[in-house]
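Just the one chain here, laid out as structure tokens, in the form predicted on its own.
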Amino acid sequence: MKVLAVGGGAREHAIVAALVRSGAEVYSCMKNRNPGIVRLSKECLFADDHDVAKVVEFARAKGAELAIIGPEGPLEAGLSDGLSKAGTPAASPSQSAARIETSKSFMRGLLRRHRIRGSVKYEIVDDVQEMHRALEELGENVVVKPTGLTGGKGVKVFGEHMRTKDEIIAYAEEVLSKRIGGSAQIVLEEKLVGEELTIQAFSDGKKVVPMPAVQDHKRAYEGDIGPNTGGMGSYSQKDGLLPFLRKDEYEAAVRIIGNVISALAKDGSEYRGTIYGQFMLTKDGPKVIEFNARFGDPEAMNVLSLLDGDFVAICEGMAGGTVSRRDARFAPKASVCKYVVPEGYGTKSLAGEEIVVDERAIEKDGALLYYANVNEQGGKVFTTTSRSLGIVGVSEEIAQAEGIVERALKHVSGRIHVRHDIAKQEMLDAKVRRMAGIRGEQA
């Protein structure tokens, strides 16, 4: 099957992999020259992926059966409706669904009308007089998020970004007068206390098939410090839950995704495609921190790197309303995602910069290696302003994997920056304590 893949990321490599261990021939569309993706297809489109004139003009010309997209901003543009249009289904939301993830807003008030448990207490502010409002109304421990899309780098926390009122108010008024995020407006939520969590599913508009869980870690620091990126690892376990989650909560977790889907349907935006549901498992177990209508990244390559189901099928199934957990098997196997990234990401990345990446030994250490936002050129790979590689243990235990993913960072170079601490011991053993002494429990 000819299948159209967009985007140039490390999660759309892990996608472009899955789809040729199924017997895809994929057709790529990217803005940078990723060599992963590249080796994998058989003819790349390099252009911007918001034309969707142009993506869905070369689905046309290159006779794509089925279209999955990857990132977030052609969801926004209407690339996978134009697609559709045009005879390529997509395995990926409607704009009209997408709207989970591109308006926070509208997500919330979604939760709300349908009184979806796992919501929390918020405020839509679109002013500074509304801030002050909605400040006395939930009290200054909270979340300020622009409504719109930000990469992963727009929410800020009191007590970790902002310290004051005055610095909650500042950062409000910076949003409402830059549009961050697109607009002028602000979702304000109550800061939850817990440890957050992802699980993803795979969604036909009226049921999911759910993956295994886990946990994403977005400060850019060792320690869990510094400022918010778009992911620098994850880990996952080889039950589908994390060390510190319980079957009951994941599956509370699930049925909180499903009730999401039943709800887009009712209100006319039925989702076909993958969805990504972020948790906050708090005391009173799962709430909604986050949906986004895609794969996470890195996310996504946890998860893929473990899938032993037909991804063809999967997306066929989703893209044609009858995906089934026939086809959605998963390797009962832990796996652990470090991501390389250039110096100075998260404040101002080194672009340009040459990497060195020794693949031959890196698969010989027994990783997958993804690569990110890179360009290859002349045989080189060179950073971007954004994340570069992403290299994959996958093994019986979670410590294993990690062990296998630190063996193989060796093997990259240059100007770059990891965090090492993700699914170390120490860490999973602290996130098990602090979660027991959250339900009140002795670890």
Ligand code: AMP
Given for the second form:
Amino acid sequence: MKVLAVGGGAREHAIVAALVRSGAEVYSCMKNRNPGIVRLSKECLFADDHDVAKVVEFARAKGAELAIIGPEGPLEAGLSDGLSKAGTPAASPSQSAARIETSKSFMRGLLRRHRIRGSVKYEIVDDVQEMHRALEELGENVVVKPTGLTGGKGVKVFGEHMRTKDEIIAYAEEVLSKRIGGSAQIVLEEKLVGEELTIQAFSDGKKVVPMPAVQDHKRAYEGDIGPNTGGMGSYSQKDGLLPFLRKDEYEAAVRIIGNVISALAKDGSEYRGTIYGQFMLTKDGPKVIEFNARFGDPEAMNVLSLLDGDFVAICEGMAGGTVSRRDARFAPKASVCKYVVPEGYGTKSLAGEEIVVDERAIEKDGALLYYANVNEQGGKVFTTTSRSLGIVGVSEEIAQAEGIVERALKHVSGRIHVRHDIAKQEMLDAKVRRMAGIRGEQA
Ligand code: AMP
Ligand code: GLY
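Compare with the form predicted on its own: the form predicted together with this ligand:
Below: every chain and molecule of the assembly, starting with the one above.
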């Protein structure tokens, strides 16, 4: 089957690899020249993936029978709708259904209107006077979120990125005046305390087929400090849970995702594609931090490296309304992913620097390599301002998978930064202890 894949990051490299494993002939569209995707694709269109007309024409010219869109930008631009109208059904949501990610105020409103459990106290703020009123209502222990897309980088948390009420107001003024995220609107939310986790699911608009839980690490520096990033690395456990996550809590989070899918269908925005729920596991169970209308990045690298089923059949099922649990089987193994990013990523990335990658040595060490937002020129790989590549290890236990990743990372050099602490035993133990404390249990 001829499949169009959109996007040029490591998530998309993992998507394309899974498509090729299940027999697809892949046509890719991306802005940068991702060497991993280029190698696996029959043909590539190097173009802005927000250019709906251009991508639709490429799909038509190549006879693509199915499409999958990696990043959120093209979803917001209506690429899924454009492709479907032109005869290429997409395993990615329509512009309207993608509002679950592209508008945080829409997401919170949907949960409130449909009385879906797991939401938080929040206020929508359109000007500074409202901001003062909202802060009276919620107190200062809040999170400030531009309502639109900011690549995971626009959210500021009290106590971490803002320390006083004046700083909260100053950031709100900045978001409103500069229209950060594309509009002058803020979602002001109560700050949650707990452990974060991701659950992704395949959906055909009605059914929801969940994937193993994953934990990403959004902060740039070791010890979970520093600016928020797109994600620095992630891990999953062989039973699909996480060291600090119980089965009943996983199931409660999956129910929330199912309720969101039903609510969207009721409101006339049927959701077909991968949905991503990010939750804070609190003492009262999982609470919604955000939804994404796509695979997570890095989380896609975890789950797609474990996928045993037929990914093309899953995508056809999502696009066509017939997704089935039978196709979505995951190896009962742990996975660890660590991102290699340019020095300065999170504040000011060092772009245009060469990174040297010994692909054969990485393979020999049993690790998987997914290229991200790099550019290949003359056989060399250069950084951009975004993340560079993901290394994934798969094994019985998290510790073994983490060891594979660390050995493979020695074969990547350049002016790069990696969070080596991700998935280390001390860090996992600390999370289990912290969660036990939050639940009021003895560790
Ligand atoms: P988001 O872009 O919504 O995923 O937010 C980025 C990061 O901000 C999340 O990964 C959390 O670490 C943090 N965050 C977002 N919302 C909340 C919240 N309500 N309470 C505490 N932390 C939050
Ligand atoms: N890992 C966070 C995201 O994909 O948005």
